[in-house]
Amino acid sequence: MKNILFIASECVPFIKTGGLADVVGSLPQCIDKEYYDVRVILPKYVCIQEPMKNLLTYKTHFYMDFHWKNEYVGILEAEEDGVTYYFIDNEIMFDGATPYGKDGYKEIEKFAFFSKAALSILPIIGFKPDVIHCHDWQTGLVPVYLKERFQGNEFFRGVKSVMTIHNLKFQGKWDVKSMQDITGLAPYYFTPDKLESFKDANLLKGGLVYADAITTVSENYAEEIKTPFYGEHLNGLLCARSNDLRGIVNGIDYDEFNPETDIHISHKYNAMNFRKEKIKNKRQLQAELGLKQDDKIFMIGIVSRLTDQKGFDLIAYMMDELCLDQIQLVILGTGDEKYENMFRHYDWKYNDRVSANIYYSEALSHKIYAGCDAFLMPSLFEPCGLSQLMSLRYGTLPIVRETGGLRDTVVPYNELESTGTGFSFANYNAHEMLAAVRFAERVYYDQKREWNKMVDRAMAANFSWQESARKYQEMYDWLTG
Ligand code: ADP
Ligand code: GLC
């Protein structure tokens, strides 16, 4: 039996802002429980909601030296589907209405505290991991601390670490002086071959230098991040560590995202009966959102964080032209104000055709995956992307830019060979995106049989965790010999 410990900043069903939470929520469940004991450590954010909050039970607490103070570290525990979750409690560190705040300095302090506390609780809970699996910049300090002070401790000897990049854009950067102060690490660590990066201290970089292996969430993104365009100034380091870097594509939870059993959608369907049943979800969605009732109209969905990463400047540029077509557009998302307001504006301007829902809703997201005909995701970069996988599962054909995981998971439609599961375009260019949408419209309106055959293929594509979980297991085995 091998002990695997996930340390991460979000996880379904406790707390979620994006795909990271889906991955940390579903991957541990899919690792073979006969051979691996997988546990997860998370922050106990004050904003964790009922009923999940009620599931956490207090275990113990202690005080830890951190940032010149002696800080309270509470440990809470929960069990879900055979996986044990530990929560680090400190109400001052983890306060706020959302997991991540706007004050950069406080974010650094919060996750430095979290990283140190996560290692410190292990001897207390008596769980000695063979591999610690860290996720994104918030846990970048874990491999550093593990090598630095904890390896001197018998308990931590030989523990391996993996750093998974879900998003290279966010790195946890701050000035070196403050970072030394917060982390308590010696000046030795703040050189360009370690935590320093372009004069600042960089927590993700620390993780990437000190982890025993590095992964990211699609094969294509693993290649892309070695180039200057996608490398976010860490491409040099990633090239240097390319022997230890691999891409393993994300899966989605096939029980949670299943049109046949989905509790959020009004009409269940499957690969056999979608031709008759899927449309009922579209009608329902049109009624619920106050769009024109029209079975025939091409309905495009978007469920996303509204940030530059997702290609919304291309959409903004094309909105008027797009809305001249015979389409309906349903948006669900929150994020940058400029995009929130852009969609509100078009909702006002084209009221019966555009529906902007600027909030977070699990239920509405499922209704969009099920009810729309196509799903638009023209990302500037996309480490993996889960929304397109959810769309495929619901027979809602993705229209994507050929980048990162989108390129690995959506097969572009080929008219001549009658292959493909969606539509794509190559360059980050608004007219190319519009052309891809219009190609989809043409197939939808003029070649319905072809469209439906594509839905067949999309629903048959398999992006469950099975294969990818096996690859993670292989990596854990390789690391531990
Ligand atoms: P990212 O992690 O970059 O945000 P992904 O495609 O990997 O992108 O994952 C996004 C996840 O967040 C999906 O599960 C998607 O359904 C969900 N999501 C994003 N915005 C919302 C929202 N406003 N309401 C509900 N779910 C959302
Ligand atoms: C990040 C990426 C997204 C990926 C998710 C889960 O948020 O932006 O592409 O699917 O992490 O790995």
Contents of the next structure:
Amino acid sequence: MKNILFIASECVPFIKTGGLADVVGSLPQCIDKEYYDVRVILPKYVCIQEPMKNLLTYKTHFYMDFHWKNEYVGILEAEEDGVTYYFIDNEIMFDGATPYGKDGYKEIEKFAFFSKAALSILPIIGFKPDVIHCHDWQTGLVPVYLKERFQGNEFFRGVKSVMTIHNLKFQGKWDVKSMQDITGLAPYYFTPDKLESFKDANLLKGGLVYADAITTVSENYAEEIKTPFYGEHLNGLLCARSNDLRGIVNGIDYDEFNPETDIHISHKYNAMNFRKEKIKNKRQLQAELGLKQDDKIFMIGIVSRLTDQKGFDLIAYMMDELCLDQIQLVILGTGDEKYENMFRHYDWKYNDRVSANIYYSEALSHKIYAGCDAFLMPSLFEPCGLSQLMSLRYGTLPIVRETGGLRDTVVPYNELESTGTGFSFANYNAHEMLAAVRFAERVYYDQKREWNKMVDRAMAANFSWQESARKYQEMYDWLTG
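Instead of the form predicted together with alpha-D-glucopyranose shown above, give the structure for the form predicted alone, please.
Chain only, nothing else included.
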């Protein structure tokens, strides 16, 4: 039996701001319990919802030397679906209405404290991990502390660490002097081959230098981040560590995202009967959003944060031209004001064919995945992406840019060989995006049999967590072999 410890800043069902929480919530559930004992350590944020707080039981507490003070470290525990979760309690560190605050200095201090406390509680709870699996910059100090001060303790001898990059854009950077003061690390650690990066200290870089293995959330993104364009100034380091770097694509929960059992959609369907049943979800969506009732019109969905990263500048450039086509466009999400207002404007201008829903609703997102014909995702970069996996599951064909996980998970349609599960374009270019959308339109309108065969293939693709968990297990075995 191998002991695996996840350390992360968020996790479903306790606290969630993004896809990281889904990964940390789903992956431990799917790892084979017969061979691996997987546990998770999280911060006990003040903002965790009351029903979830009520699941936690107090274990013990102690005081830890941190940032020139003796800080309180409380340990709470919960068990959920056969996985044990530990929570580190310190109300001063983890206060606030959201898990992440705006004050950069306080964020660095909070997660430096969390990293040190997460290692410090292990002898107390009596759990010695074979592998500590760290997620994103918030846990970047764990591999550093593990090698710097904890290795001297017999308990930690031989413990390996893995660093997973969910999004390289966020790195946890601050000035070296403050970082030295907060972390208590010697000046030796703040050199360009360790934590220093372009005159600043960088927590994610520390994790990438000191971890025994590095993963990211798709094979293609693992290659992309070795280049200057995607590498966010860490491409040199990632090239140097390329033998220890692997990409494992994220999964989605196939029970939660299942058109046969989905509680959010009124007309259930599967790969056998979608030709007859899927259209009923489209009708209902049109009625609910006040769009023109038309079974035959090509309906495109977008569920996303409205930011530059997601390719909305391309959509903005082509919006008028797109709306001249025989299409309907349904948007759900919030983000940059310019994109929110842009979609509101087009909703007003083309009221019967554009529906802008500038908020977030889990129920409506499921209705969009089920009711639309295609799903548009023209991202500038996309480490993995989950929306395209959900749309494949619902037989809503993705139209994506070939980047990161989008390239790994969507097979572009090939007319000659009659293969593929969606449509894609290569360059970050508005006209190429429009050409991909129009190619999809043409197949939808003129080759309905081909379209339906593609829906068959899309719904048969397997991106469940079981598949990803198997690859993580291989990596844990490789590390500890």
